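The chain below stands alone and is given in structure tokens; this is the form predicted on its own.
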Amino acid sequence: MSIPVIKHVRAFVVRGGGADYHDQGDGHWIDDHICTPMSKYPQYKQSRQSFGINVLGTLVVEVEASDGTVGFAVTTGGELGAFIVEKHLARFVEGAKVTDIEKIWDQMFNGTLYYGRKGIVLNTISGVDLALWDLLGKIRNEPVYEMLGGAVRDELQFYATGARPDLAKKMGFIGGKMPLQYGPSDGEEGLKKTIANLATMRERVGDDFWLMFDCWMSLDLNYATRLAHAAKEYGLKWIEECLPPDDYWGYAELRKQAPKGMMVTTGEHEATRWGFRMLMEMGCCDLIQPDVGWCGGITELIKISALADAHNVLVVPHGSSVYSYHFVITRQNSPFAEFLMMAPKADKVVPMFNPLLLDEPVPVNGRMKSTELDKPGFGVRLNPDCTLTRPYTH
């Protein structure tokens, strides 16, 4: 069988939701008084958009094969990512066989090493990588999860991230992760409010429902330790991303000091096997949360997951919709998945990348059958009603 080659790679930008899920309108819980590293500055305290969390927008990468098949993927990256794809990464993609995914990844990573390694460059590489997996799945007429070795369970189960864990329980989710609202800049009063809110939520959901805090890089070691111990009596399952991503030493110490039975988790803003190797070899966490659209794509997540398996660390990817679902269902060390509640009031289930993707599956009663993922590639389509712009060409 002749293997098609990749003829074209194209990069587009879209605004308003999509992979840049922080790019929402007014009144959305995801931008309402959430503690951040910028909370110490009063003018940037109330809204994450005030300091620019949504400035990038969504990057859409398309790869077209010589037989006319088109694969695509979405991630954050916007115009910066589009420039990198069109002006730099295209040379490694075009002309390669559609099966050359490992080689293309290696060339993209090493070719950008002098200015990349993490952040926007890895977001962009991830987008290209995911598009290549989508393309290969379409050519083979196979879903990505089948190409990764097949499902190890019949269905996925989800916890919900959002402002209303009590509503998430009614929708059938196994747990609810709340955004932390108060941090060090709010002093003792803020800590008391946090624990009071946790106590209220525990009363609403009962003892058997998971509750977690997403701290979004906003704390220091002392505050995070105090918060963990104050939350212990309310059965907090884990405390997430308390410290800056590069503070491996702080995470290692936090894990030592955290209450027994409470997990320390992080990794949403980490990238590549080398970053996660640091987290695991230094004993920083019990569970890692790589975002497949930011950490290096499926190709790199395979390596990260194998490393985690050898360290007895769970892998529960951050958000990322179908791109993580196809991975999680193939891994024994990924026993559940995250679902971001993108309804403004976190009161109903809507697709995470709405309105950009069509046919995006969502949990029903907190579950998703593997058969929901049975379409070729990642099984989603771009919404033609969304306005895509191509700021650069090559």
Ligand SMILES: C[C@H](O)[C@H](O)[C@@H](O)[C@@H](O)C(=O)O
Contents of the next structure:
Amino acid sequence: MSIPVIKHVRAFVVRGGGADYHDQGDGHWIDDHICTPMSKYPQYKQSRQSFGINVLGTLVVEVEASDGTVGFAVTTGGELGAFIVEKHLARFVEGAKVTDIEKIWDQMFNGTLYYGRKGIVLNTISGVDLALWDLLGKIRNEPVYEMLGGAVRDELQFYATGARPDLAKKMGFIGGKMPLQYGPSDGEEGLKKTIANLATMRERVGDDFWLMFDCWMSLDLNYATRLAHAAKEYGLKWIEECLPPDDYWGYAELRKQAPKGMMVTTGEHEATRWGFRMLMEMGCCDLIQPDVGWCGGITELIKISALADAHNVLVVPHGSSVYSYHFVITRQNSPFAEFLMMAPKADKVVPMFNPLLLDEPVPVNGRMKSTELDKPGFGVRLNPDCTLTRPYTH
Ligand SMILES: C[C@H](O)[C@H](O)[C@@H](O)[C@@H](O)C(=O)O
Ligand SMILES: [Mg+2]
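Please give the other form, namely the form predicted in complex with the named molecule, since only the form predicted on its own has been shown so far.
The complete assembly is shown below, putting the previous chain first.
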């Protein structure tokens, strides 16, 4: 049997939404007054774009096989990611068989260890890895989720991340995760406002709807512990990413001090099996949130997820649209998925990587049938109306 080889890998950059979903216009809920590690600087408090949350832009990786089939994937990484693909990673990809995914991953990771390990290099490796899975799926005429062992349930169930859990409830989601707006730099007054907002939201959604806070690395242990206890009364289901991603010790302590029944979650800015091993072995959280486009791709997520299973830790990937849907549907320890509300006022469902992908499925009534994923590879196409630039070649 002759297996096609990879002839070309190409990297492009695109601006305005897409995988860099923080790259939105003015006044979008995702930018406006969200507490961050930069909120202590008054000039960077109001808008996340002011400190550069959207500087990178989207990276598009395309891989072309000897039979002419093209696979692609998108992640965050922009021009820096494009440089890494074209000038460094291409050597491990071109000439390899389309089935060599594990070996290519190992070479990409070990070949960049001296400057990589996490962050943009891992985003980039993830982008290449996802493009390879897309390519293999297209060559085999199989959706990625079937190649991962098949669906373990008929449909995905989603919670929504956005400023309006009350509207998310009406749209059929099982829960709503709100960005935290006030943090340590807003003093006691800020904490009171947070709890008042939570109380109002609880009033609007009733007792059974999940409510969560996303703290985006912006708190310290003391503040996070006080917030968790104050939020207990309003049934906060989990408190997310309260501390800097490297503060494993802080997370372990927070988990010990958090109210019984409230989950501590984190991991969206963590990468690789070794990063997640730290989180799990140190008892940092109840649920991990790897981003498939940042943690090392599907090849690495398989390993992270197996490790989590053995530690009784749930895996609910962060955002990442189809790349996450194809994984979550195949895993018993990923019982639901995240949907990021990309409408500026979080008042309607818009595809997560809008406008970059065509055929990107969205939840309807908070759910998505596995059959929505029944197309080869990840089942999406690049929107020809989006302008792609190729800053480097090799
Ligand atoms: C809403 C959060 O601040 C982030 O923008 C979001 O991407 C993320 O943290 C999430 O969990 O979805
Ligand atoms: Mg988050």
